[in-house]
Every structure is written in structure tokens, then in C-alpha cells.
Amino acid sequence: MSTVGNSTNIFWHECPVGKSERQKLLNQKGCVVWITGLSGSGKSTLACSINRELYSKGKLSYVLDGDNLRHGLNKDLGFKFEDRTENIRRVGEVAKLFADAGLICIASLISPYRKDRDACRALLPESFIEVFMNMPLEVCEARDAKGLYKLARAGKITGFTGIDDPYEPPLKCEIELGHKDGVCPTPVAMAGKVVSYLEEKGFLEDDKE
């Protein structure tokens, strides 16, 4: 018997086909592309051009975005601290069962605090590649999609990341995108440089024995 959690009397299964298995099957290397930064970074955008950048290249691969996963999988929290470290704890964990899975996971969120990112990292230290958007905070509040800086500075919103709390960038990532002499990069070519990374890293093609 074991005890893991608030769970008793629980036991880890073992399957016949496992990871190494899976990947031989798609010819790929199970990871997570975990996309962070402000809201309007653009990181959706660009979880959208990666997925379809590596479906061209026959890739498989599968965007866990944070506003959809709300509409599911995290309905039921909210954005105080504690239900934001849910959030990204749960999204998380499903992330490494894609990896697990043999599929190249694309996680999409804001996830402004660090501890929460590098619990995520911790759970695949090999396969976590973290790719910041590095976008200022006035590009961001300029574009303004969803309307929600507005708002925000409205006072009709609290607890937003950016205005009136804080976002922690990484400080060690694998990838970091953004404006360079005032321009910033189309989708299509910041999305070729993470594939590209990914390449490079042998993410592409499983291991030949």
C-alpha cells in the first residue's frame, strides 16, 4: 500500500508499452514547449504557428491553451495566487503525460510566477524547453484583444498580471523571443526559430539503435 497525496491504498501501473516504444512509433521525442509571458504577448499566436509548423514537417504535436483549458479542465478556478498555482500545477501535469504520451506538447499561458514554471520544469528536467515572449508592457496593452488592460486599468479588474500584479521573467530559458530595434518578429518566424531549436535538440526523430 502507498500513500501519495490526500490518496490511500494507491499503486503505479505499469504498461508493456512505454515511452521509448511510442516514440519509435511517430519517430519523434516526447517533450514541452511551455510558452509564457503578459497578456496580448502573443504567445497563442505563436503555440498555433509551432503546432502547425511541425504538422507540415509530419509532427505530432498539441496546444494546451490557458484560456481553453479554463473552459474545461480549470473551470472551476479562479485567479487569486492559489487558484493561479492550481492552474499551472494541473496544466502541468497533463503536459508531462503528452510528453509521455510521445507527443510534443505546446503549453500556452501567461504563468507569471517562477516557482510555478520551474515545479512544471522539475517535472521533465530532459524535455522542458521554456520559451519566453518577451514583449513590452505597452506593446501588449496596445494590441489589447480581449480588452482586458483596458479594464484593468479601469479598476474592473484586479490581480491582473502586468498592471497590478506581478509577472517574474524567466531567468534561465531555453528561448527568448521579442522585439529586436523596435520590430517585432512574424509568427511564422519565431515559430521556425523554436522548431528549429527543437531540431537541433534531436526532439524531431527518435533515437536509432
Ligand SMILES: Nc1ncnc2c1ncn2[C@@H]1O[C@H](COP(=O)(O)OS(=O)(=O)O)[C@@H](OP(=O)(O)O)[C@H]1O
The other form holds:
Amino acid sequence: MSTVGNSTNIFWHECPVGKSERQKLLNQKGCVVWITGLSGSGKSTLACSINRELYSKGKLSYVLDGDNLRHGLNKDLGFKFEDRTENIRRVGEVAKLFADAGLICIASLISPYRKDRDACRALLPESFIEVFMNMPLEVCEARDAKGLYKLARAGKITGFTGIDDPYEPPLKCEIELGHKDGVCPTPVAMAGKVVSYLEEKGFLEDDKE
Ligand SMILES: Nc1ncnc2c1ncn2[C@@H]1O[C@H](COP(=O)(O)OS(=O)(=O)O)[C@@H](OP(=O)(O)O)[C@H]1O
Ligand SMILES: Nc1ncnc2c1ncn2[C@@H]1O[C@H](COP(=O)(O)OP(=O)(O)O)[C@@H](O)[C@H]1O
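Next up, the form predicted in complex with this ligand, please; the one we just looked at was the form predicted alone.
Up next: the whole complex, starting with the chain shown before.
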């Protein structure tokens, strides 16, 4: 019996089919690919490209996209500091469940604060792959796919990441993607790098006995 947060007198119930059985079934290892970066840096595009590439290899992945989750699970949260922290905490916990299910979970969120990303990493230290979309603000702003930078510059949105709200780049991450000689690689090329990393680290096969 334990107390966790505000939950008292709670018990952990173990299921007979465990993570290793699920991984064997899927012939892959559950993990979290966490994509962080500014709005417009290409996180969602990359996430979908990785998802597609893994699918074509017969590997099961699922995308948790910040914008999408804010339509449901996180619709009670805004963009102030505490809300972003709670947003990342919840998504970290959900990603952990997906990884436990044996899936390659691709989380794509701005996740601007290092401490919040580190807290998610701490949930799954051996299978957390942080991918930094290192795109200059000018590139993201020039893209402005949703017109949000324009609104932020006009003061119609306040607390917009990169404009009047902070973004803390990773000090150390597994994969950094960005411009090469001033050119942005294609989403497929970037996804290829992530998938190669997963292959090299053995996530795309189950441990053979
Ligand atoms: N103030 C402010 N700052 C940043 N982003 C904003 C803001 N308001 C709305 N949006 C839209 O919300 C998307 C980011 O949601 P996230 O859940 O990824 O954000 S966070 O991780 O909690 O910071 C983000 O999506 P992406 O462009 O895909 O990053 C925006 O479309
Ligand atoms: N590798 C890329 N090269 C060129 N344009 C890209 C690339 N990745 C994404 N884009 C474009 O940039 C814009 C923002 O991409 P998106 O994936 O929505 O970013 P984010 O999820 O970080 O906000 C979109 O118009 C998208 O088509």
C-alpha cells in the first residue's frame, strides 16, 4: 500500500502479460523519441515522417503531438509556465505508458524547459531519445505556417515561445537536427537519421534469447 501525491491507500496491480512479452510480439523495444524545438521548426512533420518510415519497416509507433493533445487530454492547460510544465509531465507519463506497451512513442512538443524534458527522461532513462530541432527563429518565423508569429509580433498573442517566452535548448541530447550549410534537410532525410539511430541502438528488434 502506498501514497503517491494526493492518492492515498493505493496498490499497484501487476498484469500477467508483461513488457517483454509485448516487445517479443512486436519484435521491437518500447522507447520514447522526444522531439523538442520552436514552433514551426518542423517537429510534427518530422514525427509523421519517422512514423511513416517505421511503419514501412513493419515497426509500430505512435505520435503524441502537443497541438493535438491540447484538443483533448490537455485542453484545460494554457501556455503559462506552470501549464507548460503540467503539459509536459502528462505527456511524459503517457509516453511512458506507450513505451511500456512496446511501442516506439514519438512525442512532438515545444517542451521549452530543460527541467521538464529532463523529468520525462528520468521516467525512462534507458529508452529516452531526445531530438533537438535546431532551427533558427528566423527560419521558423519566415515559415509561419499557422500565422502565429505574425500575431505574436503584433502583440495579439502574448507569451509566445521564442518571441516573449523562453526556449531552453538541450545541453546534451541524443540527436540534433538542423541546417547544413544554410540548407534544411528534407523531413525524409531527417527521419532517416532518427530511424538509423534506433536501428543502431537495437530498438527495432527484440532481444534474442
Ligand atoms: N503562446 C504559445 N507559445 C507556443 N505555442 C503556442 C502558443 N499559443 C499557441 N501555440 C500553439 O501550441 C502549440 C504548442 O503546444 P505544445 O503543447 O507543444 O507547447 S508546450 O510544449 O507546452 O510549450 C504550437 O504548435 P507547434 O507550432 O506545432 O509547435 C502552436 O501552434
Ligand atoms: N524539413 C523541412 N524542410 C522544409 N520545410 C519544412 C520541413 N519540415 C517542416 N517544414 C515546414 O515547416 C512548417 C512547420 O512545420 P511543422 O512540422 O508544423 O513544425 P512544428 O510542429 O515544429 O510547429 C510547415 O509548413 C512544414 O511544411
